[in-house]
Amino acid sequence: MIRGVIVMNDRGKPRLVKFYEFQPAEKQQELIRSIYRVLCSRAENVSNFVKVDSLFGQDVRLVYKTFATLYFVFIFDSSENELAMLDLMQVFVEALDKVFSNVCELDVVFNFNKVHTILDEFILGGQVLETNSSEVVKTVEEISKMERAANSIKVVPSIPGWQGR
């Protein structure tokens, strides 16, 4: 099961945080700081897989990847495959790139609802739903069309004689 997804910048400021098991806000902040310390202390030539038993309990691992100024972090237990999580992370970033045309930190900050929607199309309740970025992008575009249609204002024509009553 996937325990959480975190996207943070290279200064440790979280831009997307989604835990699939309840964590109080204080604990979330503590976990994010601890994860950031772990990531910053790692050399660039080491593996992207980290055992984080001390933070999350037994058999919990973390996989991360840096894209531009953002760290993408997936936290998961032993029931998930490390390489599959790395691939899922890559597909998630590909979907973000397709939706935002070369995603950057500001896209994540100013379009957090859309980023959460994209993530929810991939992972729901800690379980992987979809692994095809094209399918997710198509679904997100359909959701965006429905939102635009719901937000558009339609003028209702007046009924003759109604105003006199």
Second form
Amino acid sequence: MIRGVIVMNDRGKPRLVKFYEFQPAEKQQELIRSIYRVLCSRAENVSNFVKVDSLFGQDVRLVYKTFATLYFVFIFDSSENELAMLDLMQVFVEALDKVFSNVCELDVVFNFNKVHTILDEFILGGQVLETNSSEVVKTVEEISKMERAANSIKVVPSIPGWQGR
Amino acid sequence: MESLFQRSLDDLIKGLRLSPPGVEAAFIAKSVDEIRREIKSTDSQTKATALQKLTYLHSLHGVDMSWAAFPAVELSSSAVHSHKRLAFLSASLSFNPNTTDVILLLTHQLRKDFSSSNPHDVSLALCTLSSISTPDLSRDLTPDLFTLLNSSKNFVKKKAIAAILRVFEQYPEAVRVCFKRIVENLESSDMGVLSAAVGLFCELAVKEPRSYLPLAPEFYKILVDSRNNWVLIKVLKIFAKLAPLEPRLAKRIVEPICEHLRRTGAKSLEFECVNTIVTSLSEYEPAVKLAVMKIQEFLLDNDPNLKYLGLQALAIVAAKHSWAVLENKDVVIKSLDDVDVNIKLEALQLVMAMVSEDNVAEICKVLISYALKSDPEFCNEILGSILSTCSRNFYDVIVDFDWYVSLLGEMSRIPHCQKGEEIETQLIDIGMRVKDVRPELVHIARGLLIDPALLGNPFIRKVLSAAAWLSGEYVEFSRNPLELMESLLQPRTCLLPPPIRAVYIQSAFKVLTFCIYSFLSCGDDTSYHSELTDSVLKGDFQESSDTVTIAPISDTDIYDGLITRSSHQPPKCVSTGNGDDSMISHEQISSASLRKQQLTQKSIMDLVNLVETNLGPLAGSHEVEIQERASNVLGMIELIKPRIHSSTDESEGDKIKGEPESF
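Instead of the form predicted alone shown above, give the structure for the form predicted together with the partner chain, please.
Entire complex below, previous chain first.
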């Protein structure tokens, strides 16, 4: 299964943190720092996989990729295929790109909830749900439309006597 | 009204971005205070915004929000979807299944949402359940999940299958209840549902493969029919766990897997096929050959990811099929030089897997040359793996110990070497186990002890300690004990830490007693070439490796000899392999005669004086071990000095006695 998804910038500031097995807040911050240290030491043009046995347990590794100023990190164990995870990460970024039109770090910063929504359409409980970015984008748009519709009804307060007339 | 003045999440984020570094913590604390007040509001928008901000702070800044669990539960019942979404996100990110009490309060809400007509409500509930599930919650909601597994909406079905994994972990009974429905989903035509189902079985099979062996026919059908790579990858992983349990199964799946391997264009599927073959189907030669061919393609690819994965797969094959590694030897060795640390380490492991009796010297030579040009970390990785591979099974792979100990000496001199402790252990271990290599060891030790520059190097200290100990313990193999003593006592030894200095002093003691004994036993009467000493000298210098050596003279023997010289017993002589006791090699004669030349009365007195001068001050040392050992040596010198003097008097006396006779 996938153990976690982390998006952090090149200074190590987390922008999205999701662990699929409960970790207390302090532990999460510690793990993020450790992962950042590992990523910093990686050269350019090297492989995208890193073994993280010492942080997460046996046979757990992470795959990372840099997009603009962000590191995208997927942490997974031996029930996931390494290259498939790389593909999934690509697809996730694609979806972000489509939803935010040429996504950049600021989009991720100011759309905390929406980014979670998008991620939750790809992965649930550490299991992969969807591998097609267009499908996810469609679903997310559906949700946004639904929320907007609900809001517009709410904005007009009901005037008690109105209907009665 | 309250919402008008409430800061939104965007405001909070902007505020954080604008705060200077030192002030951020204070800003967060202030915001949390505000949130505490806002979250109690009865207005649901205010509450929602407060919860949203708090979730953000918790998730990205580690702020504790366990006190806000109840508001999250409250908000989850909102009719407004976006509020529900906020509440459930908050719950999944912050509820601790072990400690958050209010989790059970969500049961009713989750149940309601499971039966909602809005698939997104169901989605939210399933997502949350998989994050916060407890045994109680799982037990209570299993019936609802059971219903969802049959949902008419595939969108919902696949999420239910994904979520149920967690429920199975928390409440194993659920497996029995839901099993049949999940198995039915293996025949689904919807890729999402099928993917989720095989994904679930993959997780379950990894933990308990035997329980899922009966499903092999279903998985086989998918293996043969499916064209979806994700699904195939999961099925392959399942078979990798099942095949070892049932040989007939393995036989059936080999061909379909090879077919996929030949036909697919997807690297991920290729890799998974290769992995499955080398892990679980390694008895099937044709399959392994095909896999190794594909591995080779990976290795030669420019993409570092493929190279890395290729090396990993090769490492798995190496265990049973070393030919595969040897075929790709060149690529592997070249990879030791790669920019990517991962690749270097994998290559190193593979090289170590290739090591055998015949090639260990050659491989070590290549590795040392790489170590010399590498950064300190990788250099030590290389040295570490050489040390551990060569010492495995009591040095199983080493035939020529002379070569190995000189390699150890060479390794300790490598600038970045931090393996001093291991080298020390191995040198002494080998010295004690392999008698034939002791002369070589003493020779290597001499090289290390003589060099004053090494004394200042902190990493090599442990090796020096071993060198000193070996020189003392096996001093009879030393070609120049006087030089050895000088090295052990040289002034720069004060740079050594006390424990190691103590070893040096003890070795000096052994060298001294050996020299004095040799002098006293053969220096008294130069014409009387006692058989005893001859055999002592000869026996100690066996250098051919196929002879059995005599037990070396231990300290106690020498000491006994000093006290009661007349009752000295000859060392036990074991006949040599070539059965020629009287044969003394040229080198033995020259060492022996060199020894005799060195051990004149003057040289012994010089030696004793040297020791006294250097160790005298140490008798008053604050370090107990140093003081003790130095005192031992000095004490012995006091005892033996008269004996050394008197031996000269004796020989002079003899001469005088003899003269009148010849007259």
